[in-house]
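The chain below stands alone and is given as structure tokens, in the form predicted on its own.
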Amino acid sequence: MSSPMIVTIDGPAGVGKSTMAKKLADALGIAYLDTGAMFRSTAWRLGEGAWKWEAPRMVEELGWINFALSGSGSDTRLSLNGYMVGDEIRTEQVGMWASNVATMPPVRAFLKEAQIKLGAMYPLVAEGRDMGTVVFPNAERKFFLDASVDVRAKRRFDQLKEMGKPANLSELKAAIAKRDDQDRNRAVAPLRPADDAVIIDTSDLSKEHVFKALLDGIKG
């Protein structure tokens, strides 16, 4: 049997990966894998300070975590131990926790294996930080979305305001810049485009233009 189709979309925080990955999964009629949500859910489940644990304790705690997917396209839902995760993992605090635990080899190894298992079961549009470089190096199509820190902070600010949550633009910019530094310079699986990825700078592009570029890349 041939392997399920995998499309990867990588990029930094706030670049619009989730929005585009959902739209692309809808268009292709396949599942959407939000690996950032997997890291956030893991960090949320483990709790604050987990990144200070010794490796044996971390491995033991990770052994109690199990992920599953249901649905397809933008209706795909991620569950952790049977619990459908939601907005509780979308805070800036949990985002920083996720960036912290992402530097730990046991966490990355655990989630990489969990993602590979899901990819072996379902055709996916997988978005994250290292989908095309580490987790699915043989993906059928690979994309890397990027944008300036200012643009990403403003997008996140607008998103939080729409959700009715408090937001401070300068604090968001600082948080995104800090996460960029951690993600791009970490020793394990640093954020970078795959050699064969299509790179799309979304700073000056509308959502429609970005989506068209993704579709053109699929067809090409």
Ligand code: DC
Contents of the next structure:
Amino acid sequence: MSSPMIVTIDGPAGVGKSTMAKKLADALGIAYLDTGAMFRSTAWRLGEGAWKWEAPRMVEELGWINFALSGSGSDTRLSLNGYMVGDEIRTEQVGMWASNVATMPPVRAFLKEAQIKLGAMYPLVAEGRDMGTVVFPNAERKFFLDASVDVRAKRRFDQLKEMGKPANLSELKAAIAKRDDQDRNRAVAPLRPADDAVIIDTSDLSKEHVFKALLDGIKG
Ligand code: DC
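One more: the block was the form predicted on its own; return the form predicted in complex with the ligand.
Next comes the full complex, and the chain you just saw is listed first.
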């Protein structure tokens, strides 16, 4: 039996991967997998200081975590041990915890296996940092979205403002730059485009243009 179709979207923090993955999953009528949410919810479940744990303790704690997907398109839901993960993981602080535990080999091995299992069950638009390079090297189509730190910080600033949440542009820029640095320079599965990925610089593109570029890439 052939394996389900996988499309990967990788890229740095705040580049719009989730928005595009949802839209593309809607257009293709398949589920999307937000692997950043898997790292975030794992980090959130383990708690603040987990990145300091030795490997045996980490392996033991990870053994209690289970992920499941339900639904399709933008209505896809990720649950951890039956709990639907929500907005509590969407803070820059939990993003940093996620980036911290994401440098640890036991965490990467555990989530890679969980992602591969989900990809064997469902056709997916999978978004993250290492989807095209490490987790799904044989994906049908691979994309890498990029944009300058300034542009990404401004987008997140506008989003937070729109939601009526407090936002400080220079703090956001510093947090994104710090996370970028850690995600790009870690020893295991660093953020980088796969050799066969279509690279889209979204800095000067509207959401509509980025989406069109993805659809063109799928057809092409
Ligand atoms: O995409 P995001 O900002 O929600 O991801 C949060 C962190 O999780 C990110 O800074 C690094 C880590 N991550 C990863 O290492 N590999 C992935 N495939 C997805 C996320």
